[in-house]
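As structure tokens, one chain now follows by itself in the form predicted alone.
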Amino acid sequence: MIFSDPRIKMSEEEYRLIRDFVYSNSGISFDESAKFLLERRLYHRLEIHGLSNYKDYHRYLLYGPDKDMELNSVLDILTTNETYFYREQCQLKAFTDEVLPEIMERKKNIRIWSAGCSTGEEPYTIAMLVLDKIQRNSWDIEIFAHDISHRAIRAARHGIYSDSSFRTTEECYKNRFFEPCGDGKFKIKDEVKRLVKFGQLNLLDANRMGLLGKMDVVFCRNVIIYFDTQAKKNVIENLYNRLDEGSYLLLGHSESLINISTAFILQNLKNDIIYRKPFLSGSIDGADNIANNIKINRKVR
């Protein structure tokens, strides 16, 4: 997306005003030194509702006749959606090789949510990595995928991939799950397609998030690093509560729980280092894991 230089400037006022907007409706935080960037990205909404300033694109935004739509299209323009798929390897082996392997000796239905999902790369990774490593006959996997932004929604549910997108895809996944589609791009097949169900979802919305029921693994990487502390411990207090016992919740590297929550036991794998919510201290299965994670928690400390 290219971003003009805007014409009209924006104060300090009215940068607070916009600031506190989008972090009231998605948790999003922008420093002091961020009032240039809103500048610049936001300056074409004006010119395309006819409005001289911020502070009446600030009015726009609380009470326009299309005010959720225009909310939208701020996200969208306001949001990054860097990724591709295949992203942290070391942690998409933990992820087949441990975390998977645990969920099936309990359970037959599996439920796997990318928190976050951007245009799509993440849920699909997961989609071609359940094909290659599992017989899925044998049990019920569903992949839920969501993100703030309708674009990158639109871009995800439309699944055509440039060469950004496979910087680590191996070439065989790539002749396996993909077919050319023109100007050097290629789309995903249907057979993963179908595997992942997307919608759009904000992360603060707990009302929302509770629809979704619970999960077994939640990817929510490299999304709260957009969050001030707060949102943060709001956003994953909903995960935890989205979470069954003894699930899993995966975040980027870059990103950790301390001071955040002690709600979940940080469990040291083979391949990576992943947090789990622990079980209800009523089952004696549940009594024996959290036994064997303190163990475990006890080591990386």
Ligand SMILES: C[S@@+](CC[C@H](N)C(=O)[O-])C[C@H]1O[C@@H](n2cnc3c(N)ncnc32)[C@H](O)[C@@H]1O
Second form
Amino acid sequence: MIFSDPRIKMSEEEYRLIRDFVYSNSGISFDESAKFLLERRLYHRLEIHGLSNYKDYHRYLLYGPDKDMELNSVLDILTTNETYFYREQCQLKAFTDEVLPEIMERKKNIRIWSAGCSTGEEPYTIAMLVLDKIQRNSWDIEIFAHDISHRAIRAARHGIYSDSSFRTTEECYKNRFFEPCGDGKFKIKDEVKRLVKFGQLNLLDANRMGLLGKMDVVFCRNVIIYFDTQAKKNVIENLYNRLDEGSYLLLGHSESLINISTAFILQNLKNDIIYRKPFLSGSIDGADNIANNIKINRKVR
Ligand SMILES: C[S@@+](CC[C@H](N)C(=O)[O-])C[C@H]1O[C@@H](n2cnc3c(N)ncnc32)[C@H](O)[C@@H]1O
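Mind giving me the form predicted together with the ligand, seeing as the form predicted alone was just shown?
Whole complex next, starting from this chain.
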């Protein structure tokens, strides 16, 4: 990605216009200190469109002939796509050893969603765990993966990764599920790839999310960290509506629902603490209701 030296300065007013535009289209919020970052990252777009100031660029984002494509370019540039395989191992162990077996006792068709999947490392990890740990003969397990960034989804579908994606991957899994493809890179094998269905989606878009149907487990890790409180509330409510009763929500280790939602139950598992949507009939054994002031002592991963 090219981040040019910004020879055109962004005024405070232009910064507010563009920052608010990005927020309303993604939920991603930038604070007052991010003006230089936006200026540096978006300058190249002004060059491409032959524009001389950010006010005109904002107008282009609203009314330009290819405004939808331009929005995609902005989101590709401004989203943080940091991710890697087998991220947050305690949580993954809770998923394979406790969450999946519990669901498998109740259901034959299991639907898992990586919401904010970036370049694919998270959903492919889920697929590798399923292939490694689960006897799938009697169960139909579907894995869905979405991100707002088209570029990230393209990379995920491509499925080629370099060293930084493997920082916590054991060599045996790398050998089993990847094949070298030159330049020190590795390609995900088809047996993993075919388990994951990718798509572009904004987690603030409740209507399009509704088309996905109900999920049994949602991984939404390290996504809401970039949102302000209102956007967090909106996204979590949308995810709540996508979850079936008794289903699980897995957030990143630095994220919690404190001051965001009291609709979930906090369940202490052996390997981690996990949010769960209650059954309509009542609460879940062993689960503690979340009060806004509960401190979550998540295990160190
Ligand atoms: C830091 S990555 C996390 C990737 C992965 N979940 C993980 O934990 O490794 C955050 C991802 O959230 C995506 N994202 C941000 N806002 C989004 C939104 N409104 N809808 C969908 N995805 C979004 C970004 O594009 C980015 O790829």
